[in-house]
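Below, in structure tokens: the form predicted alone, a single chain.
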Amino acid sequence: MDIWGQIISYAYQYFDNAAFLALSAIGLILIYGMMGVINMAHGELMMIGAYTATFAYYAGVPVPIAIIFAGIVTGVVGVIIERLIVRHFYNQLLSSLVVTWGLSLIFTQGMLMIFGPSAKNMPTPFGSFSVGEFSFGIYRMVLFAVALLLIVGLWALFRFSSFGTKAQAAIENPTMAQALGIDTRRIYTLTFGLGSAMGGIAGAMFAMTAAVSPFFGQAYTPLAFITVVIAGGANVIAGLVYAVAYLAGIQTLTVNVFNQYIGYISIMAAAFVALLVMPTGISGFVERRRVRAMQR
């Protein structure tokens, strides 16, 4: 048996994994770690950006040319939902999840009436390379390293700019924040837009390893909601990161184990004793023992 193959695979499911985690993730942490707006059509926001990629692709434009206006489409489409239907439901979970729950399905079925049930594919580039008998896809390892910088980017935007002072401050007390003389509504707006574009940027990076259809998005709802819930709201840069290591190793622990069916269960299952552990997600659990350790 090849000991250090088997290491690299272990390693290589690991951080496909987290990528995959992570890029499903990083817009609707946003929109929801930071907004409190369940967004239900956060899928279909990243379907629409994988459409917005194939298609550019097959047009002649460069991949990551592709992937970056997919980026630009899906944020302006998320500016165009804040402006006018989201932000009449601020501070109304159950009312937005429903709204937004509509949202998704008129996106579905616009797109199913638009360009029908067939599939779409982009081609999964850089090829593959050998340890041993295992075989690993490059690709993969680029998710990780996009996942990796998106997270670096976002922390560093809401840690050195402007605009995510303003946005912290317009998230934590509204109210004191437009006392300020901060416009509250356009940070909203902002926020919503770039929440919206990561997911059609993880849309297109996706779209290079699944086939693209009206009902793309489904796959990584779930998987988004699952980890920006465990992630917590106290710090959702850090949550996110905490929570994606935390399921990617229960993921990749079971999926060796088991099979690909009880990894994708074991999610399910590490988020139940995650939140009965963590009731306010690891993000609030990291915070409230920090606190504590400041007080002794």
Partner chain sequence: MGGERSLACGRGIGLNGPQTLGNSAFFWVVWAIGLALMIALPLLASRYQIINASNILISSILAMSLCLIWGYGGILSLGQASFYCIGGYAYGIAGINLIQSSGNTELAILAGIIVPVGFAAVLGAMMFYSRLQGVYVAILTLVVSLLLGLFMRQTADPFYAIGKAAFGGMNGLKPAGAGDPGVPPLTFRFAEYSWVFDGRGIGFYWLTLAIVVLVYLGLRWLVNSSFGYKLIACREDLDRTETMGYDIRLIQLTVFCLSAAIAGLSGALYTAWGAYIHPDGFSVAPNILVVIWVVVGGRKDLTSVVISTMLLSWIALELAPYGEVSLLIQGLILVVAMLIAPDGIVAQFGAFIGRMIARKPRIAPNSWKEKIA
The other form holds:
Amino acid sequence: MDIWGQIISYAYQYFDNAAFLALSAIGLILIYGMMGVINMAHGELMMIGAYTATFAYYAGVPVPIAIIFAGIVTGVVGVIIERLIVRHFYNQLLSSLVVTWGLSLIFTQGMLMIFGPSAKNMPTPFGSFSVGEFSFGIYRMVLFAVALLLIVGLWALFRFSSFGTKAQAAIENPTMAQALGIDTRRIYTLTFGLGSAMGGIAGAMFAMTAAVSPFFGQAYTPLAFITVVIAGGANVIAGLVYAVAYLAGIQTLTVNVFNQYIGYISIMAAAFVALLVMPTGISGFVERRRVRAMQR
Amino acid sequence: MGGERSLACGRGIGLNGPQTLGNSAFFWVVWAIGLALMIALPLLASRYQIINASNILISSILAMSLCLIWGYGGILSLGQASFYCIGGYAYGIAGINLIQSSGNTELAILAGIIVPVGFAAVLGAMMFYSRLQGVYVAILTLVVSLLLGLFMRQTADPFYAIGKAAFGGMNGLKPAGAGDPGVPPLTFRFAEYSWVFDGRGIGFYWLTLAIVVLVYLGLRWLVNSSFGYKLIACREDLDRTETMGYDIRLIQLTVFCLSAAIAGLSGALYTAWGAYIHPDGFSVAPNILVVIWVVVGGRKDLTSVVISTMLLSWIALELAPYGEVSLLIQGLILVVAMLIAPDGIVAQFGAFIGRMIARKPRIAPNSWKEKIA
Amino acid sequence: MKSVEQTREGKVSILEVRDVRKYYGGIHALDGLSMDIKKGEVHCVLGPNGAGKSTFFKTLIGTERPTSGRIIYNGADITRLPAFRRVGLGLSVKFQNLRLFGDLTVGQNLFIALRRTHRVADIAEQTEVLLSRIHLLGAENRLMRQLSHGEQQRVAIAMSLATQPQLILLDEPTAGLSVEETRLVADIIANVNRHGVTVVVIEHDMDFIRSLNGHVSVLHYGRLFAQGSFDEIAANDDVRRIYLGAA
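Now the other one: the form predicted together with its partner chain, given that the block above is the form predicted alone.
Let us now look at the entire complex, which starts with that chain.
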């Protein structure tokens, strides 16, 4: 019966959209939430990750290792960016935004010079399954699983590791953290590297679903920025999860009723509505509610 | 008496004032010499160079629009090119439709200004009346620009047409039917006289130069006026400005719309110049170029921004034959400028010259600390 | 000063604060505060650090919205009005952390403060009037951030007077001032009060509060803890206890 096929199709699209948003935003929101920097070059880090994975793949490296390798390379690039440039713009939200935007231009054009505009492709693994007359790519669900894995991993890192504790201290009260002997600059560098690595991994994952070109990242950043803006920076993980769940729902609904473009417009409208209700983003809202509930 | 007193308060009169660098007689002499040279440029340069110079002048109008809202109003719009493009499309659409019936383009230019203003009014009202600031405005303006580009790219279907003008998708604006006219050049008509300013002509260059001068002088007057002070107060501290009784939402919306009008005018001129407008204008590269011009010049000073826009556009032209290197170098210039001269290379240089001439230490009005919204 | 307290009962309230709460997450900066401010009085607000005094002012002027409760000004509910409308109705504020435009000159700062209620032609004269009142005549062209803290404090007070208010909120107007400057501020307050302007002051300096000779309210944990004349408050053991407890 095709009703099942239809229902599964909607669910599949929902998780596909959610994976898209979560993967492209997770590194970005980590850096924004922890350091108050919106990294406009995030899409280009994804692009570097995609190129790295593609080249590794064609050099005969197995896919999972290629992805991890992409994460390491972009992580290192992220650390270099932080050390050389971003470091000088902490606490200057708009300046850091502009300077990283300049970096994104450098990366895009640099890649264009080195590799040219022609796109590279990686095959999509795993094939597909079908329910009724609907056919579904298995890899899309793998994307969702990886997104979930990264979110849980991030949560565990902050919950259980000493890095997480130190990082939280550095964010809540940098002067106090320094007084306690925490090297806040090192924490910031590592956080930026970690966020970049997550972008690289996301880029590598997407490389198997889309053509890889120097403009690869620009397909992901607009929605990633919206996700981050409505998620807010107060509680990275909760904000991301709620924002993704909300936006993916809107997108699935409107894309099915109208078309892809109306889907984008609706996300934009949904972002406006969310910001009207919660001017500090979802996570600021959640944080207040949580703390208030604890007080009762 | 009144004039003396207001000077005594450290306030400017007319075109001069603390909100702009260069208020001395010396500055205006140099300014006049520069203007004279630019008027005389057609005598010195080739036809091809004049055509490019016209485009550079159009760019400097766009740069001034961002300088106004970001440098003076404290609102960073990362989607400034979108107003430029909307203005361009509006001029083109109105021009194609009206050129045969009316024989002139005054209304088309007006459309190129009013349509972006209407668009900015809606977007701005949503943002400023819900009190969004800083990074939120920056991201939303950029995303709106990218979405508009996305929309214009998929308008190749003949369904997307207004009268005789078809949006044309990736091919850019074009006539809908075979017999319909293309994007017209600037055409003014008064009684039985009519003047046509073709984008490749010297007349168009002079006309654009005149518009640049008018916009520049107009903005200098504005930023040194009472409204300019309110604008700067908003940039420095929104809450404090509001608690002095000013409706900051209205001030921000007004300046946002004014800036869209200037950007739209510049876009209309661009479309008239090239008889062409394309959805790529909404994409990342044009938006970032405007930001680069303004940052490198010094966002808190109009003159610096105009100078840097001219220099950078000229560099870009010289580098154009080498392809990607051009944008790469512009990106490098931006990053280096932010690191070594956060207040702008031209503005810091200008302040240095000012100190040399005054021979006494003076604080440049552009030494503001960055305000985090 | 018993007389102040006796006549207070019959006076009209210019500002009525009704059960105002302001929660920041779990922190209850204001926790059911109710207070009356009478027309034409000088009203001092005391309280240990963290008692919610500055938050109280911010909810009055409108830069913070209370979580619940009502604020009534001259009989009209202003709880939901944006700050600029409240200023238009005659409220005015000097923030604790001054918030001047540091890179503008003194004259330009005052210009911004004066421009809404004055014609450009009158501003120069008004600037001189204000500067002479804060004993800073001739300082128009000095850059704000190059002034001493005491001078900045005085300019901030002048800016709060510039909007022709009926009710002025001064958050710690004597912080960082010398004895002489403090006396000057007390004179300014007495002078504007004599012209019918209601003044609400947050202060720590007890000598200064005594010299203002007004009504005193004590905040503690976001609530009204005690009120009365200065002598009554000074004699109140509970008030002494919370201050010592906080110190």
